[in-house]
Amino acid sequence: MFPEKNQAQAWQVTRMVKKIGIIGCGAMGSEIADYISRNLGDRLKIIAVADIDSGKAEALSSRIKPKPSVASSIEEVINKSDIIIEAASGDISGEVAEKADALKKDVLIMSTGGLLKKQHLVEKINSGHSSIHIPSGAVCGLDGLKSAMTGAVRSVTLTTRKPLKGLAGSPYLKEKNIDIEKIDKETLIYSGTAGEAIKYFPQNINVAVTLSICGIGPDKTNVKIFTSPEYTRNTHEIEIEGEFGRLWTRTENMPSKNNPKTSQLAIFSAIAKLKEII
C-alpha cells in the first residue's frame, strides 16, 4: 500500500493534464479539437494550433476555451505540446512525425501517406519503438491483419467506393482528363498499388497506406477505387488471404459533415486513439 501522501501524489500524476498541439485546422482537426474541448477538458488542454491557412488556425483558436496560441511553425507546436495531432496533409505529415518522434513526444498521424516518404519511420513504427501513433481510420480489420502478419500473408486488397464529390479535385482525374461530373453509373476509376494510389488521391486514400503499413507494404497492397452518382457513403472492403485463411471486412462510412472527402469514422478513430494514449 502507498502511504497516504504517496497515494495523493500518484493520483495527481495519473490526472496530469496533457498539452495538445494540432497541426491542420480543417474539418478533421477542428472536429477533433471540438471533441477535446467538450469532453476531455479535465485531461487535455489544447495549447497551440497551426495551419498553412492562418485564417483557419485563427478561427479554430477563437472558439476554444481557454484560447490556444496560433503557432507560426511546426516546431513551435511540437515544442509546446505533450501530444501532437497531425491533421494537415501528406506533404508535411512525415516531417511532423519525424520531429515529434525525435523528441519522444506522442504524435497522432492522420495523413499516413506522408510516412511513405520516411521509410525509416515505417520500420520504427512496426518495430514498436516509436512515439508515432496511427489510428485505424475509416476501416475495421487492422487488428486481424496485424495478427495475420505473424505468419505468411499472400495478398491484401482494398476496394473503395466513394461518392463523386469525395473524389473531386484529385490529381488522378486531372492527369487522366476525367470529368467526374459526366460519370452516370458505377465506374472503376483506379486499379493499382497503395503506393501509387496515395500519389493520385492524396486526400482520399490514406486508408490504403495505413493498411499497407500494417501489412505487406505499399507496393504489394492492391487498391481499387469505384465511384458512382448513386453512392452516398465512403465504403471500404478489405480482403486478406494468407497462412491463417481469409479475412473480409466491409465498412460503410458516412462522410464528415464538413468534408465529403473524409469519413466520419476516421475522425472518431483519431479520438479513440487519443484516449488510448492518455
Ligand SMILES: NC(=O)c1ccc[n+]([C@@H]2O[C@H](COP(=O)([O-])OP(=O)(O)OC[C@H]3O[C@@H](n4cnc5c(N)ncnc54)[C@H](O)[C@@H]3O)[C@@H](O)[C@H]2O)c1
The other form holds:
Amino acid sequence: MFPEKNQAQAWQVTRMVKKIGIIGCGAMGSEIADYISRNLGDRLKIIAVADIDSGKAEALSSRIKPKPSVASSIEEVINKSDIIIEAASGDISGEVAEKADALKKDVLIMSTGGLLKKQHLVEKINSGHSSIHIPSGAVCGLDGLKSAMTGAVRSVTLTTRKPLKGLAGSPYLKEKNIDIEKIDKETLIYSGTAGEAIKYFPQNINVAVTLSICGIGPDKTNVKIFTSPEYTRNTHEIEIEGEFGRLWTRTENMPSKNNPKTSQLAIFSAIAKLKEII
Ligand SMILES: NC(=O)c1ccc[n+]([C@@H]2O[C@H](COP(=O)([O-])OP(=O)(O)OC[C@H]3O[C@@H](n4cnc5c(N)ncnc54)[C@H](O)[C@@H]3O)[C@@H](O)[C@H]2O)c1
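Taking the form predicted on its own as the starting point, write out the structure of the form predicted in complex with this ligand.
Time for the whole complex; same chain goes first.
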C-alpha cells in the first residue's frame, strides 16, 4: 500500500507525543498526571499545569518528569497544549471549554456544571461538532440514555447517596442551616432538578449535569441526594423511563483517597477518555 519509508513516516505521525495541559491540580488533576507519567509517557507529555492555588501547581509540577511549567493563566495552558484537562471548578470550566474548542483542541471537562452557563456549547457537544469531551464520571448508563434519546424519554432520575464528608461545605447546607455532623441516620438532604442541584452542590453533583446534557436537560432531570453516617461509598442510581422501556443502573463508588467528594471511578473515567482520544 505505502512505500516502506512513507509507512514508517505515517506511523511516526500517528505516534506523535501529544502535549497535555492540566487546569486544577487537586485530587483529579494530580491522579491523572501521576497516571500519565507512570503509564502513558511514550504517548503523552504534561507540558503545563495551573491552579488558582499556585502552591498546588508547583507541588504537582515538581513531582513530574520532565517537569511541566506552571502556567499563570488558562490561555497559557490552552495555547501550549494539544489536549487540555479541566479538573478545577465550574466557575471556569465553561470558559476553558469555549477557548479550547475555538482552537479545535481536545478538552476534557470534569466540572460539567459550568457548561450549563454556555448553552451553545451544550448544543455543540450534543451535535458532535465540538472538540469538548465529557467523561462518564462516576456512573454507568450514559450509553443507554443516549440511545434512548432517539425515541421519547419520559423521565430521568438520579438518586445519589454520599457519606457525610462527601457533602460537607456545600452551599446548600449553609443556606438551609444544616449541620451535617449532627445527622445520625439516613436522611434525604435534597430533592429537585439537576439544574438547581448543581447550584447548591457545585462540587458534589456534576454527574447530574452530565446526565442532563446526555438526556432531557437540567430542568427535567430529577435528583435526590441522601446521606447517612453509615454510608462509606458514593452510590449513584440512575432510572430512565421512555419509549424504549426502563433502564436502571447502580454504581457503588469508592471515594478518592485525596478528596471524599470525588469518586475514584470519575478519575478513572477521565483517564479512559484520554486513552480513547489518543
Ligand atoms: N464529572 C464528574 O463526574 C465529576 C466527578 C468528580 C468531581 N468532578 C469535578 O471535577 C473537578 C475536580 O475535582 P477534584 O476532586 O480534583 O477537586 P479538588 O478540590 O481536589 O481539586 C480542584 C483543584 O482546582 C483548583 N481550582 C479551583 N478553582 C480554580 C480556578 N478557578 N482556577 C484554577 N484552579 C482552580 C483548586 O485549588 C484545587 O486544587 C471539581 O470541579 C469536581 O466538582 C466531576
